[in-house]
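First, one chain by itself in structure tokens, the form predicted on its own.
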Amino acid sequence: MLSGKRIVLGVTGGIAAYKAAFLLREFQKAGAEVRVTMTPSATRFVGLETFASLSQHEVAVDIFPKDTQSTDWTRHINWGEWADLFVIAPCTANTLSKIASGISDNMLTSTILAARSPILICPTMDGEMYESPSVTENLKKVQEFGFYVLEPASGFLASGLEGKGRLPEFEDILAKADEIIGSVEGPLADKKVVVTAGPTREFIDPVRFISNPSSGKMGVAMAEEAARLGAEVKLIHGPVSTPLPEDIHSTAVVSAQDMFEAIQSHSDADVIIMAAAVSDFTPEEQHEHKVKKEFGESSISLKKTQDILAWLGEHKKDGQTLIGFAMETENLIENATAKLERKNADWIVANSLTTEGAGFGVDTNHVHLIGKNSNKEFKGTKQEVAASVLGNIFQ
């Protein structure tokens, strides 16, 4: 069950923090993607570079980091929506008390409050701490919140004493994580979802075409997120440059007409996500052979392509959710809101080419999710944005 899952690993300031590096590797061997958040105290036991190198992601420690972009303070929201499971191993008595009290004074405890996923706490401490009344009460409280607790193992402790307080064996932690994830049914379970991605190409002759710079990254991220939420996903894509997920059924198309015909055959899906950058125009005439420069005209007559989103809006089934995308260069909110009404969509995901870190070809995005009575803003990697968008629509 861990294969392809997203895990946030929380590391707190106990001697067992060094074991978390090995635990991270075990999660990765099981096929999970792992990101790490640490308390400031944990960094005194293991350096940030260790976890950053192993996870291939920046480690989150401070809510307001001094040496990164100011927008990074929202990372606890992005990660809280991104994760399938939050594992805190080791979890000290200090962090346990903060979780039980709702204190959010660092990135780890803030992400706990923002998490939509199940939370697994692995308490580890020395001496008689685990048996103390306050720890016992806090463990009871977090379990009443719905958090999972894996009891520590017994054995030789850092103080030289023997007792209950050691971090459980890795296989026990992985088994519990696997059990938790396997018991959670996503909000899109038993739903059929169609996602479009990438550009279309409108050929002038066999070697020339009209297109756009879409890489398909946002559409693929939406397809992967829908699958993570339990859906049966069909990905319809143009000529994309981003790798396609192997575990999602996909169909390749070329032109806007090809995409329209493919969509028509799946228009009964429970959810349709039109993330593709479909060409609005196609040449009136497509030449069978390459047009030589000396014989070609200096202008090309164009005609409009089928408006796929509008067609879907006109033929929308009862209970169906239709999500469109809008790429703008000006008046983003106004144009996207008008598109929402005009196309009879339920949601529009709008972004602007003029916004840094958004648009074609990049790994990040900055979008507005616009509904009939809603406008929410999300930014981060395209995977994080996809998690935020679908998490808010299907929460």
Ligand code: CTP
Second form
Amino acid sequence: MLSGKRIVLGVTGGIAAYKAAFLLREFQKAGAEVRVTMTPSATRFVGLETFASLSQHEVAVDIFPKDTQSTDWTRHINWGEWADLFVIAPCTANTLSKIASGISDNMLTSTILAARSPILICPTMDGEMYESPSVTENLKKVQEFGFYVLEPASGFLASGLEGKGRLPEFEDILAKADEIIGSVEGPLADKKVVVTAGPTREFIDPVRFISNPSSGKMGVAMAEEAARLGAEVKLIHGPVSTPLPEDIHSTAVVSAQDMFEAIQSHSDADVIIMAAAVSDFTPEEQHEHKVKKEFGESSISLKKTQDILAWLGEHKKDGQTLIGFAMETENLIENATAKLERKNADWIVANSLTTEGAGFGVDTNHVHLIGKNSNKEFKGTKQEVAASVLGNIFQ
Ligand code: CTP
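Form predicted on its own already given; the form predicted in complex with this ligand follows:
Now the complete complex, all chains and molecules, led by this one.
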């Protein structure tokens, strides 16, 4: 169950923090992708570099980015939407009490509030702490919130005392994580979702074509995210330059016409996401042989391709959700809103080529999710943006 899942591991300031490094490895061995957030006191037990190098990702401690020029003020929201499961191991009495009261004074506690995923708390404490009335009360409270609590194990404690308070064995934590993830039914369970990705190629002759620099990364991220939310996904893609997910059924196409034909047999899907950068024009004539340059100056007559999204909008089935994309270079919101109406889509994910961190080929995006009466802004990695977009449409 943990294979391919995304886990945020929250590490707080108890001596068992050193065991969290091994726990992280266990999650990875089970096939999960792990990001770590630590409380400031946890960093006194284990250096954050340890977790950064093991997770191959930055470790988040503060809400405020270290780089004062950074505009990444919403990391806790991105991480909260990215995760399939949030595991706090070890969880001190202090962090437990903050979680029980909704305090959000660091990255870990803020991400708890932003999390859409289930939360598993592994309290570890020494001496009588675990049995103290306030801890008992807080544990009850967080369970009433719907958070999962894994009882600590008994044995030797760091103080030399013996009692209940140790971090449970890794296999017990993994078994609980597995059980929780297995019990979650995503909002797209039993739904059929078709996603298009990448560019199309419109051939002029056998060696030349008209295309665009789309890598397909955003479309692939949308397909992966839909699958993560439980959908049965079909990915129809042009010639992408990004790896395709092995566990998603994919169909390769070349031209806009091929993509149109491929999607028609799936036009009854519950959700269609047109993330592909479909060529708007194709040559009137496709030469059978290479056009030779000795023929001198040449020009190409173009005709419009079928607007696939507009066609889907015209033939929209009851209850179907149509999501389009819009890549603009000016008047982003105005143009994207016009596309929403013109193509009878339910949502348009709009981004601007002129915005930093958005556009072709890069791993990040900065988008506006435009609905009939709404406009929400998201930025982050393409995976995070895909999680925010689908998380907001299908909550
Ligand atoms: N689209 C489509 N078929 C086309 C062209 C575009 O289905 N032939 C879809 C894209 O996949 C995207 C949306 O329409 O979801 C908007 O694409 P975009 O290229 O931004 O808009 P266009 O309709 O092509 O308008 P323009 O080029 O004038 O901005």
